[in-house]
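First, one chain by itself in C-alpha cells, the form predicted alone.
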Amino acid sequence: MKILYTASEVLPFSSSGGLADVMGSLPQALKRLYPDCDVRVVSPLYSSVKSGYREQMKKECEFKIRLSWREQYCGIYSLVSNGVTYYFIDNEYYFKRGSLYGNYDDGERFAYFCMAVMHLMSELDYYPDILHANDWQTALTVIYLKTKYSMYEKYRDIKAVFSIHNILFQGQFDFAILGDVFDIAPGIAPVVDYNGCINLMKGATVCADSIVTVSERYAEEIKTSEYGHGLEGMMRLYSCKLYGILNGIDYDYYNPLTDKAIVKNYSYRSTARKKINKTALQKEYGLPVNADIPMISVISRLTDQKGLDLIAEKADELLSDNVQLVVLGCGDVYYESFFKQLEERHRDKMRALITYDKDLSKKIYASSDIFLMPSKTEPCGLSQMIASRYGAVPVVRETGGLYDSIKPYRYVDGKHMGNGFTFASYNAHDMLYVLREALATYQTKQEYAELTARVMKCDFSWNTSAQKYADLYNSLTPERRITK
C-alpha cells in the first residue's frame, strides 16, 4: 500500500504544536509496523527549515502551478529518513515568512500548497492508494482529489481521510475568493458552503471516504454545540464515517533514560534521580532549592483552551501551600501578563518562561513531580502523555483525549489504580480540590514513588494506534492491504 500524508508542518523539520509531533511520528510509527508499506508525507519547504537538513534534500523536478490566474514556480524536494520520504514543495513567495501561520494570505498559501500536492503526483509518477490530509490546511487536497482530480483514472481510485486535530480551526473564507483565490468553480461551491461562507473542514468532511479525529472522546463532543464549534450539525450527518484515535507520542524523542536535554537520565526503576533534575532547574532559575518541595509545572499555549482562567482564578491560593510552580509558554498577551505579575508576587515559589523551547520543556517535565493540564476543551493532548512519560503526575480536566489518556488515582479492593487525578466541571473550585488531592498523596513518598513509576510504564507510544490507522486503511482499500 502506498500512503501519502499531506500536513502542514512536521517535525523535525517544522512545528508550531501537536500537529507537527503526529506527522513526525505516525509515518514513523506505521513504517517500522509495517516495513513494507509506502509511507510518504508532503509539507511546504519553509524559511525556518535548518539547514542541515535542506543540505540532505534531493531536488526532484520543478514545475509550474496554474491556480486560478496566476502560474507559480514549484520545485519538489525530497529526503528520506528511517525509510519514510518527506517531499517538500518550494516557493519562496509563499513560504519565506517569520511564521508558519498568521499571515494575511494564509488561504492562497495553502491553496496554492495543495494544488502543488495534485501536480506532485502526476510530476512524480506517484499515484498513493491513501491520501491521508489534516486540518484546514490540507483540506483542500481532498476537495480537489474529489472534485477537480476525480475525473482523471489515476486520481480516480485514491481514498481520502481526513483528519480533524482541532475543530475550533476550519478555514472559513468569504465566497468572494473561491474562484479568484481557491480555483473551485461555482458548481462545485456547494461542497465548501457552510452558513454562507467558504468552509474548507466542511468540504473535507463532505468528500473524504474517512474522517478522523485524535481521540475516541473528542469523536463523540465534536458532536455537541459545546464542542462542535458549529460544525456539530455535519459530524452527527456524517458520523457514520467519523472515527476517534488516539495519537502517541515518539517515545525515542520523549526518552527521560536518554534524553540529552535534561540533566540526569533516569527511567521508572530509578525515579529518585528526578530530584537531581528538579534541584539543577531551582538552581538555574532561582528558586529555593529543596529537593522535597513539590514542583508543578504548566507546559502550554497560553490561551483560554488550556484552561488557563482556571488557574489565574486559583493561582495565589494555590501558592499558599509549599509548593513551587513553574509555567512555561507563550500565547494570548493577557496570560503571557498574569503569569510574568504572578512571579513577581511570588518570587520564592513561581517562575514564568514565555517561551516555546522544546529542550526546556522536556527539562521541566524531567523536574516536576505534577504536571497540571486543566483544558477546556483537549481534542488529544500531547503533553500528559509526555509528562507521563517523564514521571511527572497528570492533573487533568475529563475532556477529548486527557479522559481517555489519565485514569483517576484511587484504591479499589485492595490495590491502586488509575494514572493521574482528574476532575470533570469545569471549575477552579474542582481543579484545586484534586490538584490538593495530589500534593497530599505526594506527601507520602514511597506511595507517591510507587504512583510515579506506574506513570512512566503507561503506555503512550504509537504502537496501538498506528495499527488503528492500518486497520482503517485497509477498510477502504481491501483489495491493498497493508501487511508485514
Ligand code: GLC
Second form
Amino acid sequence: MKILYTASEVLPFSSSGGLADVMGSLPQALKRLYPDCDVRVVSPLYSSVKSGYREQMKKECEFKIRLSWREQYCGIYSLVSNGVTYYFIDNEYYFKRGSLYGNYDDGERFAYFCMAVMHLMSELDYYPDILHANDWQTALTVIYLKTKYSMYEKYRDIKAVFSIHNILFQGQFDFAILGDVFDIAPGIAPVVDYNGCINLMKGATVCADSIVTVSERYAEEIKTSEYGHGLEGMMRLYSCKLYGILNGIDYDYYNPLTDKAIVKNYSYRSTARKKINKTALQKEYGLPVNADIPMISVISRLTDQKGLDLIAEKADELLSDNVQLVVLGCGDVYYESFFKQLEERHRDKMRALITYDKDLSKKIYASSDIFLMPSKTEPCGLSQMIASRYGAVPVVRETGGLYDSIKPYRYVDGKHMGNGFTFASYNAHDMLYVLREALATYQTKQEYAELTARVMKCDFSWNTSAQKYADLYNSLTPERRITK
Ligand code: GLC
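Having seen the form predicted alone, I'd like the form predicted together with ligand GLC now, please.
The complete assembly is shown below, putting the previous chain first.
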C-alpha cells in the first residue's frame, strides 16, 4: 500500500503547532508498524528549513506548473528518514517568507502547493493508493484529485482522506478569485461554495472518501453549532464518512529518560528528579529557588481557543497562593501583553516567556508539577500528552481530545484513579476550583508522587492510533491491504 501525506508543516523541517508534530510522527509510526508500507510525506520547502536538512536532500526534478494564467517553477527535493520519503516543493517566490502563514496571498501559495503535488505524481510516476491531506492548506489536493484528475486513469483509483486538525481555520476566500487563484471552473463552484464564499475545508469534506478528525469527542462536537463553526451541517451530512482518531505523540522525541534538552533525565520510577529540573529552571529565570513550591505551567499558542480568558480572570487570585506560574507561547498581542504585565505584578512568582521554543518547552514540562490547559475547544491537544509524558499532571477542561485523554482524579473502591484534574463548563471559578484541588493533592506528597508516576505511564504513543489509521486505509482499498 502506498500512502502520501500532504501537509503545510512537518517536523523536524517546519513547525508552527500541533499539525507539524502529527505529520512528523504518524507517518513514522505507520512505517515502523508496517515496514512493507510505502509511506511518503510532501510539504513546502520553506526558507526556514535548516541547511543541515537541505544538505541531505536530493533534487528529483524540476518543471513548470500552470495555475490558471500563471506559470511557475517547481522543484522537487527528497530526503529519506527511517524508511519514510519526504518530498519538498521548492519555489522561493511562494515559500521564502518570514513565516509559514499569515501572508496576503496564502490562498495562492497553497493552491500552488496543491497543484504541485498533483504534478509530482505524474513527474515521478508515483501514484499513491491513499492521498491523506491535512487542514485547509492541503484541502485542494483532495478537491483537485476528485474534480480534475480522477478522469485520468492513473489517478482514478486514488482514495482521499481529509483530516481536520482544527475546524476554526477553514480556508475561506472571496468567490471572485475562484478561477484566477484556485483554477476551479465555474461548474465545480458548488463543491467549494459555502454561504457565498469559497470554503476549502467544505470542498474537501464533500470530495474526500473519508474525513478524520483528531479525537472521537471532537468528531461528535463538530456536528453541533457550538463547535462546528458553521460547518456543523456539513459534518452531520457526511457523518457516515467522518471518524475520530486520537493523535499520539512521538515517544522518542518526547522522552524524559533520554531528552538532551532537559537538565536531569528521569522516568516514572524516579519522579523525584523532576525537582532538579525545577530548581534549575527557577534559577535560570530568576524565580525563588525552592523545590517545594508547586510549579504550574501553561505552554500554548496564545489565542482565545486555548481558554486564556479563564486564566486571565483568575491569575491574580491564583498567584496569591504559594505557587509559581510559567507561561510559554506567543500569539495574540492582547495575551502576550497581559502575561507580561502579570509577570510585572508578580515578579516573585510568575514568568511569561513570549516565544515558540521546543527545547524550552521540554524544560518547562520537565520542571512543572501541574500543566494547565483550559481550552474552549481542543480538537485533540498534544500538550496534555507531552505534559503527562514528563510528569506534569494535567488540569484540563473536558472538551475534544482533552476529554478523551484525561480522566479525573478520584478515589473509588479504596483506589485512586484518573490521570489529571478536569472541569466541564467553560467557567473560571470551576477552573480555579479544580486547580486548587490539584494543589491540595500536591501537598500530600506520597499521593502526588503516585499520581505523577501513573500519569507518566499513560500510553499516548502512536501504537493504537496508527493501527486505527491502517484499518481505515484498508477499508478504503480492500484490494491492497496494509499487512505486517
Ligand atoms: C491543531 C489542534 C490541536 C491538535 C493539533 C494536531 O493544532 O488545535 O488540538 O492536537 O492540531 O492534530
